[in-house]
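Only one chain is included here, represented as structure tokens and corresponding to the form predicted alone.
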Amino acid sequence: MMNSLADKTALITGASQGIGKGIACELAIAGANIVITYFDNPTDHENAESTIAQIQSLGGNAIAVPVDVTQETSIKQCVELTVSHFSGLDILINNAGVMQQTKGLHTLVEEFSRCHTININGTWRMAIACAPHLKACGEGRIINISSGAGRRGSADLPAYSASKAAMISLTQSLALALAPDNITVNTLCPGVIWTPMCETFARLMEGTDSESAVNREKFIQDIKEIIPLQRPQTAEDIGHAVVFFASSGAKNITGQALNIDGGINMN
């Protein structure tokens, strides 16, 4: 779908690494101008600069903006900068999110609040801030990144799973509310992709602390055994789906949740 998004501008939250980075690169290959957001700390800033350099090496045009999705002022400034820099906004990808740090019944109430505040409230705030500009472009797109964990409950990840299930419902509500403005809203439910968040999950499953090394190869092999297609997913897989949902080919698709998990969830 080379150049299928030429002259479009996409804003991707939490895109300095992992799935967000894969999405940003695929959108750039498709011709879109890219704005990536990252949390304002030295590590994320370095990762964001690396992502921008990679996008530019692909021939793309991109900028990085530090954003706190829990703060309306920070979001407003980011959206205004995006619209000013690229003369509009066509696509919003809500990818920023966090995972809980403790497992199962040990999960603290505070972790439910943190997952909801960032994963759900942040998605809502970004959508509301971007909606007027998405309406103005005439064919706006919002694509939320949920998770396979949002498809069914999880004994190990109750806070994270609940927040991602809520994102699917929020997607449907936004799709209904924004349909009169010709803005489609869909969500993607990735399976297991090796990212820093996945590494946190692996540590939870192994019961190791943040300083301990994770046996990545064993973890991936164990996961492959529950995937019908017998292979883990990649950030690029998610990026390809985002490009489709952002294109004119998906103009009549809204309020949907698509699993990209090799067949783990089929619905």
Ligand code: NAP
Second form
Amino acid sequence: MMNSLADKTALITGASQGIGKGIACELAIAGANIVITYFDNPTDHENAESTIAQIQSLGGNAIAVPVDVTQETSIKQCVELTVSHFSGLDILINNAGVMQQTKGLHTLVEEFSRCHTININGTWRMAIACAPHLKACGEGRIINISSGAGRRGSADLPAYSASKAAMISLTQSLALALAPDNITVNTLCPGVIWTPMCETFARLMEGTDSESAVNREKFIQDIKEIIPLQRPQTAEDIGHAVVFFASSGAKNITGQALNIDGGINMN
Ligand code: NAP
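Could the form predicted together with the ligand be given as well, to go with the form predicted alone?
To see the whole picture, the full complex is given below, headed by that same chain.
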């Protein structure tokens, strides 16, 4: 699918690191102009700059713009900057998200609102702000990053899981509402990919705050054993699926949720 997205512009939230970075790189390889959004702090800014450098080394064209998906003003500025810099917007990837910080029946009720505010309300706000531009481009795309945790309940992660299940429903609602504008809306459900968020999850499971206490190799090995395809997942795996859903080959697909998890979930 080399250059299948030439002349398209894609905005990816939370793309300074992790899965968002993998998505941004694959979209750039497919020829799209890239807007990396990052949370406005020095670490995320530095990570965003290094993602831009990586995209440029792949021959891509990218800018970094700060956004907090919980803030209307921040979203408005980000979308305006995107549209003025690249003369439009074709593809929105709602990737920014948070994991809960407490576990199981100890989950604080505040975690439900935090996960909902960022993972769901943020997706809604971004979709509404981008929709007029996605309509104007004639064949708009929204791709939301849900999770395998949204496919079934989780005893460990009730707040996160509920927010990711809501994302599948929100994808369907947006798909119906935006179909008359020829904007497709789909969602991807990744399995487990080692990223900063996954590290938070691993620490939660091990009941520790200490970074050094998490044995990355052991965690990945344990996860591999529950994956039918028996291979560790990568952010690029998610990027490849995003490129497909963003392409014109996917123009008749909307309101769908696709598991990308090596066969863990088959619903
Ligand atoms: P990550 O590395 O933590 O990336 C998430 C990004 O979202 C971070 O850059 C984070 O910034 C940003 N963010 C958080 N709150 C934000 C806000 N209010 N406004 C704007 N940006 C905000 O995690 P990841 O693993 O790559 O996850 C990316 C997406 O994939 C998430 O939606 C996650 O739920 C989903 N997912 C991940 C996995 C996995 O195994 N990793 C599996 C299934 C689904 P800060 O770091 O500064 O907070």
